[in-house]
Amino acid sequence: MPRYLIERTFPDGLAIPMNAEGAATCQTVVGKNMDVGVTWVHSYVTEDHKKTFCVYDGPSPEAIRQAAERNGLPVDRISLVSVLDPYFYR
């Protein structure tokens, strides 16, 4: 399955509370992603919460965009990526 890095901008900041409501929000995203064959692996959020870098597995960039649209999430850029591990030579 191809892996993608998705860059998103949230001008007002991303606000997901660190409680049961936030967990439910994330589970909703996961469920909607599954409908189009996309898996959210994890994300990095900038300190000001205005930018995220999300790692997703999915069949195509189009599927990633469909998942974002279903979840009402912005997409700035989708890049096909692969793992570079500092211990790959072992």
Second form
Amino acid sequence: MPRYLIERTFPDGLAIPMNAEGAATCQTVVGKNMDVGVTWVHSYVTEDHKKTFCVYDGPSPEAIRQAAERNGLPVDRISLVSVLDPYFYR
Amino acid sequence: MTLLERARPLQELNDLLAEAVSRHGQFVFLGAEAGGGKTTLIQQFCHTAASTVRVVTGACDPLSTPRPLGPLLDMAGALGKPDPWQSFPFPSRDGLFQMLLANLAAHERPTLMIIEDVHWADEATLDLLRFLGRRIGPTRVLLLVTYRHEEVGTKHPLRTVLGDLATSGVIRRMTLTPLSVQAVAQLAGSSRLDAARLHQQTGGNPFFVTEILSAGGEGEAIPMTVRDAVLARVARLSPAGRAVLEAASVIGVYAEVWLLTLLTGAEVQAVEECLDGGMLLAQGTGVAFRHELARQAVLDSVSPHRQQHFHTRLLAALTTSSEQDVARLAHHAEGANDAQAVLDHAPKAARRAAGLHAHREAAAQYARALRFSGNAPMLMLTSLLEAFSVECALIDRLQDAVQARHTAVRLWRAAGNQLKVGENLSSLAGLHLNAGQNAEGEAASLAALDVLSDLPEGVEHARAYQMQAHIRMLNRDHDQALEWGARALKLAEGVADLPITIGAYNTLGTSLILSGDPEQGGTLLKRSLTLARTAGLDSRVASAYSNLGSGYGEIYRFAQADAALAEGIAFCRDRDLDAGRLYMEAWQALTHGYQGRWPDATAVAASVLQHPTAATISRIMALLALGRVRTRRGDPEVWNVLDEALELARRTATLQRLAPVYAARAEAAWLTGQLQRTALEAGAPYELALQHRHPWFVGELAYWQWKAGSEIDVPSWAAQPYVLQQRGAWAQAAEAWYALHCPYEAARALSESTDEAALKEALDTFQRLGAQPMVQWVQRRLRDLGVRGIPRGPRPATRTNPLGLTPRELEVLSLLATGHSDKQIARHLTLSSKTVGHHVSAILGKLGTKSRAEAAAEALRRKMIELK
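I would like to compare: after the form predicted alone, may I see the structure of the form predicted together with the partner chain?
First the chain shown before, then all remaining chains and molecules of the complex.
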């Protein structure tokens, strides 16, 4: 399954509290992703919480967009990515 | 017999039955290997279910060419009156399916419908499964079909059915697993066999296990195969008992007692012996093998000579008994190696199968007849070849169909019948076109015209003219298409040949739509549609809808295209005409895309692309729709999609596929800043588009070359919005694009101005559509112009309406649609009448409508407003 990097902007900052509510929010996202066959691997969040870089596995860019729509998440750009690590060429 | 390790599947079936009873129809595919215990499980299930529901059962048979709709014939009695399926000829296949559905829906009790062994199903039965799978959702029916999963490889027709039904939501698949060592040990019980070895030897196959145990080997070597196990049991029967089994195995899955007696002269005692030993089961007025594996094992042990002897006597007996089932007669005729009988029965069986749309079986029966046609008269041979070719074409065995036509052409030529040579060459041309071999098709069509040229005009000429007209239309050579089409039409109407008349109207209409007379073209296509509908020629109806939709789509008349596509898709869906439906859905994806409905466009395109049997042309158009939207969104995986589209389009070598694919590639190149490549892609089909004077293809291809900086002189007859843009008239171009319902193209025209308001309007539309590359492009342009306060994102309220109406415009629109005057609206919103007037003209422009009434209707159709 292809892997995608999704860039998102949150003008007011992304706020997921470190408590049960936050955990529930994340679970909701995971559940809605499942409906369209998309898996959230993990995300990187900038210091000011205004930008995220999310790594997802999914069948197509359209499925990634659908998942974002269902979760009310913005999408700036979707890139198809593959793994490259420092020892790749050994 | 005790049922081991089947509690869970039984429970599952009972749960599903309960669901079905509460009006959530269910469709279960129950798979297992041969002898895996499907039938035993079902017997047990039926035993308990019969008290609450009506049970109807049927089975597919392992004849080399199965009876069309055999399972439905089996069910006739249990389905009760009215029972049109009991008598041939059937009303019609579709009528029959509808009647069955009505019967299932209307019966006072819920129905458990069982069809066994669908891996042997004839084509009509597979269609029945597809038909029911899409419709039993709201009924109180549990449809349970069984199949041997090891026989259903990737190319098996049942795979396609499973694929087709994958999205229907009612389908469950269950698999029966082999027995465990414990269960085998339990079955082995007091026998002296080693349970572990028995399990290993049989793989836990329940039938195999019980056969070995019944054979009662006393600690000897365990038989290596099911066959050995069965034959070990047979060996213990008396010679008379063995003779009965052998005869029964030739008669078939079900053997009538009178036939058995006739073949073996057997005493009742010998039959009793087989029944007592459990080799045969009593069923109605006959007997059946306990399992098809057992029948096959016994049949294989009968010498070919003896089999032929049985078949000969069966054929004679069945013929004198006025047997109605011609498929059965043809089967025994072949077994008896009786050429005359095969030639008598197989073509009849073929025609009956064809009547039920069981084209695979029809082709097989014609092939059977052809195998025995060595001494057949020439007229019979050619008619068999022609009919075989027709059936093969319907099941996509195009190369066999072509081969048969070639042979027919050769025979007719040798007999000096030029009319027939011409007729077959025209059909050959059609076959080549279907196979995507347009050059061969062209050659055959010209050969047909040539061979007929010196003969007085008749129906063969009409067919040849129509084929040539069709090829010219596909090639977008409209002048010639219209000329040949008119000749075909005149002649076809003269000889009252309806199919050719319908075809000619279709070709003429499509060519007129595409060559500048869309009104008259639409009228002719609709005439083709009405004639086909009245005559019940469903595939011709689908073709008329399809050409209306794609024809209007190709000239950017999307409202008309959408209307035709929606009707056509509904028509095809009701009749399971998948090929027509998929092509129209691919076009629907394109028109969604042009009109800014991108999520709909990609969803429809993806569903077409997922379909396992989508034709090349459907695939090209769906790839195009997906590629365009991905390009405009700035999403990844554009080029793999457009590369595949190009590869397929090149294979067709026609303008109608090449031009739009290259245009999409040029756009993708331009949006990623590859100017040289933009010019190359757009230039590739440009000459071809110019030769055919296609205004839209020429317009867009010239546009991309112009955008890439090439010196290009766009012809004035090219599509106006593109011509206007290349002359710098961006405002008029944007107007024109709005009128065509193309928001992206309109914004693109606006983006070519240096006017701040226009650029901001473009930016707003691009942001709403999610057209990231153009958003960035316009933002840069605004910055270069020194504009401050460039909007960063779409205003939430305008996100939901694809035409870019502002919240205020929407407000005005909903008041306007409820019949308020400008004055009333002004008062209500505390605005001046003049301002309201401006809003109204902006609304008319964005909706592409001329009057307020039209705007109101359009807004309702698009669900932009609701009437309270």
